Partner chain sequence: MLRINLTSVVVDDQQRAFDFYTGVLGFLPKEDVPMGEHRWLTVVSAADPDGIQLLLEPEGHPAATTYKAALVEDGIPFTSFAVDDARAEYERLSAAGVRFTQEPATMGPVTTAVLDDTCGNLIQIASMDG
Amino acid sequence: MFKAIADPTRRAILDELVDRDGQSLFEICTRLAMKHGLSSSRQAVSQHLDVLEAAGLVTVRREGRYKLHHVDTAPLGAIAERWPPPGPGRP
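Let me have that sequence as a structure, single chain, the form predicted in complex with its partner chain.
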């Protein structure tokens, strides 16, 4: 998972999926190009999505003929569990 979020393009993909969940590869590529100035090829973005999927941060769901990508931030909880942020009851 740490490897998955170490890459700025992959973090941008997660940003965009948080903005709107359930996007096609095309929409993700368009957002990366237009909003982040990232001109990764469609194949490169597809590979980034594979890494995010392997880390459990992105799930792919088929809706009829469409393939949509959803974000799952649950694995990020492991970071806060290992290095808890300061909060009530903690210094």
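Compare with the form predicted in complex with its partner chain: the form predicted alone:
Shown below: the chain alone.
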């Protein structure tokens, strides 16, 4: 999972899915170009989505001929639970 979120393009994809969940590949590519100035090819964005899906951060649902991508932040929550921030009485 750390490898998946190490790439700035993948983090931008996750940001876009948090902002508007359930996007198609075309929508994600458009938003990356418009909001982030990223002109990655559809194939490159598709490969980034595959990495995010393999890491459990993105799920895919078919709707007709479209694949809709949804963010799943549960794996990130598991990290936060494993290493909670220091608080009163903890170093």
